[in-house]
Amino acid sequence: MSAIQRILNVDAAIVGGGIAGLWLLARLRERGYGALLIESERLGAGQTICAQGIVHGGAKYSLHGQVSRSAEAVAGMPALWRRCLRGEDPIDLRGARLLAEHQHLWTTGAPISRLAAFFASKLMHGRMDKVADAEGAHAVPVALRHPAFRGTVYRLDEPVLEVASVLAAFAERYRDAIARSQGPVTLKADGTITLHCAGYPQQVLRPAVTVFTAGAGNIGLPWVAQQLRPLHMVLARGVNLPGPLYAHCLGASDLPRLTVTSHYDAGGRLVWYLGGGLAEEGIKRDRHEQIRAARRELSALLPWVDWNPVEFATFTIQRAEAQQPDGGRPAGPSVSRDRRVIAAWPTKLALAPLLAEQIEEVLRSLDVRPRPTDLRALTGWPRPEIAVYPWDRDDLEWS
């Protein structure tokens, strides 16, 4: 067979299998387009496996008291992704699964702390509802259910999913169009991308636009500005852990204390998994003194728990998004465009949706119109595993 009978022409070719990626190509085959999708390693690789799953509402972009361009990005982002894991929408996740309906933040005693929720919540009506006395304590998260908290709690409408099963979702619906290619993926100058992939012959690709989602990998277009902003994520494991928490501890800044996500390792082991203000400035910090941070942050939040028994681990994230001129984190999605090449990030795993839709209004000023693609050439051709969770990792040292 010639090198030209193997050219498969498709409106886009979009690199890069996480939660962006996917999102993307489910919108445009949905709406008819000739999408493909190239991972070269495992579905959400990087920063979308490394997600808590929070489907933000808002509210922690709330807490200095004004509705900031953030909290306006993503204020419609829970009820979107609520229509699609019911099937009442075109992007159908009814096969994933919610670990939480609703996050909860809780203050501390501290007077400044309760000052914050309480003009965030003034600003969230609706999506940020103080727990009632009348609600019982079961409306209280079970870590918390102690005479001596002495802080108040929130309900935030924001649910958490389990980020493994939105991928699986995806790669089962629209797994013709999905294809793994060996090595990094490279754009040539003819506007053509090859496929590799052992023991099957190259498939060269031409495509009407090609989308880059890859996250850090976007770095690779010269043409890009991209930024990187490390997290120093931790991880608590043990049979003292308080139950499952789902939560954001807010302190004296408008950057939340601690965000709390609850998952189950592999051998059915309860994980606390810790975000927030802890791996912001934890990047600061090595492991061994992470650990030690980590330790002292929830003996003062959470002073009943025994907290000796309890195993911890660390990792690094880099999170990539569209350069800022301060360095800061981007009020919603950014695209970028260089002729018929996009690079696109959207900043946060619940903004997915909305940078779909912008990636798709670039490809009609383009005029770029969808029309149907014949993908058996790609019949039998290897397609990529879902990632494997950071708490389940071999190379990670528990302590």
Ligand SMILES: Cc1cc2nc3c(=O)[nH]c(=O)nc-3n(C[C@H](O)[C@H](O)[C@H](O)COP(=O)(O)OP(=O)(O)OC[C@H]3O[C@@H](n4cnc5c(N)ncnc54)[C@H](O)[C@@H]3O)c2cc1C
The other form holds:
Amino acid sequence: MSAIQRILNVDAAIVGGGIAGLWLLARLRERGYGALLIESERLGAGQTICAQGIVHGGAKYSLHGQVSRSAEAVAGMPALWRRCLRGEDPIDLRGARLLAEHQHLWTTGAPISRLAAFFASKLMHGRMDKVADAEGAHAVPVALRHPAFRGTVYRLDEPVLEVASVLAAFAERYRDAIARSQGPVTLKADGTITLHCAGYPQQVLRPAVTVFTAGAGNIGLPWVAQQLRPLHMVLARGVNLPGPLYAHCLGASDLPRLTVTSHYDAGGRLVWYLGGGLAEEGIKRDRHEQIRAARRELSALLPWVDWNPVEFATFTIQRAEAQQPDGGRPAGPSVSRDRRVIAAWPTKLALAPLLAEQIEEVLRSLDVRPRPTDLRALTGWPRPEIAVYPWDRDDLEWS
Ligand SMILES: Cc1cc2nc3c(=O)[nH]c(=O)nc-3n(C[C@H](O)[C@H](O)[C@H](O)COP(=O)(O)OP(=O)(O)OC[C@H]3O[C@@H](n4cnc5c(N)ncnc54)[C@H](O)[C@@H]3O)c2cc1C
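Mind sharing the form predicted together with this ligand? What's above is the form predicted on its own.
What follows is the entire complex, opening with the chain shown before.
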């Protein structure tokens, strides 16, 4: 152990640099709190870099015929994110980019799919519009423009983020307040945190409050009740992909049958990222079965595309959330607390702003007041890089 130890007093130590930790850091810093974020891997390394980037406006939660609590919580998020992206909010995300202004929703010709869309459109009044014939064929995503297409296309008020650019915008703006630690951060019984990094003198933090936004890593707190819900995501790439598509396909249930977002890999190739029902149900399938299921689903939904030359890869990932009695998706963000330690889950990337607001309220209730903090002791301390997108990982097998 190094002989030199420095003590740094901060208002809030934030453990974990996914979207929840970064948004919280930005909010607290803009309110004048001395907040410091610590990440042991890369920014976004857990769930965030694997997110499809959709800023849900509630449509997905309204498909079963009633406006749920989830739908109400998320309704304001697209407008808030757009304000941040335009630099019209204290959380300034002007460096971040959108991949698409809107996510679409399409029905197949099946009556049950049309019916679900009818109910969703009534409930989502103003946030979900039918793409009218009068707007011309160009309003329909290229992939769905085919004489054999029998469904209806809706435009949702749901922008799609380029997630890495969001992480980079935060990293750049709050660089002085983001530190890398070697190995997962743990909290000592006396409430201090020791920051380690090879070649640097240890740094001891004494936070007034510690917030774990560590995703699945929140389980490191003995009192935390967390649930993990797995997804088996699919990636598709190849010149035959019919252009970028950002859309949910509606089936019979309250979960989209398929959710497609589109991305470009480091080599500039278009990649379709497939989630929704395919990924939820896919946890029962191994890699080969999941690829077969994806091919079947795409051939059924977009039969005018030749899927044979398209390459596929899959991976599984856990969604980390506060434990629910029925094991289902929580209605919104969750915060739990043991004395001056908080564990937090946004539930959705889109809900990180709501989570940060809730945590700031907890800080106020604990009488933690913003204090100017001098972070110069960390000048030169290593900063975490941005995580690698799934489609750029070199451990994925494509076939
Ligand atoms: C496949 C998939 C698709 C999704 N798509 C969407 C979507 O389109 N829209 C949407 O709104 N939501 C989406 N979500 C949900 C969303 O991604 C998550 O709700 C959100 O990213 C969770 O963010 P987080 O910051 O809480 O956790 P994470 O992103 O998991 O971040 C936790 C961070 O903490 C770090 N960490 C862990 N333990 C420690 C420790 N002890 N010390 C230091 N650091 C630690 C990790 O390295 C990681 O960087 C999706 C989720 C998945 C899995």
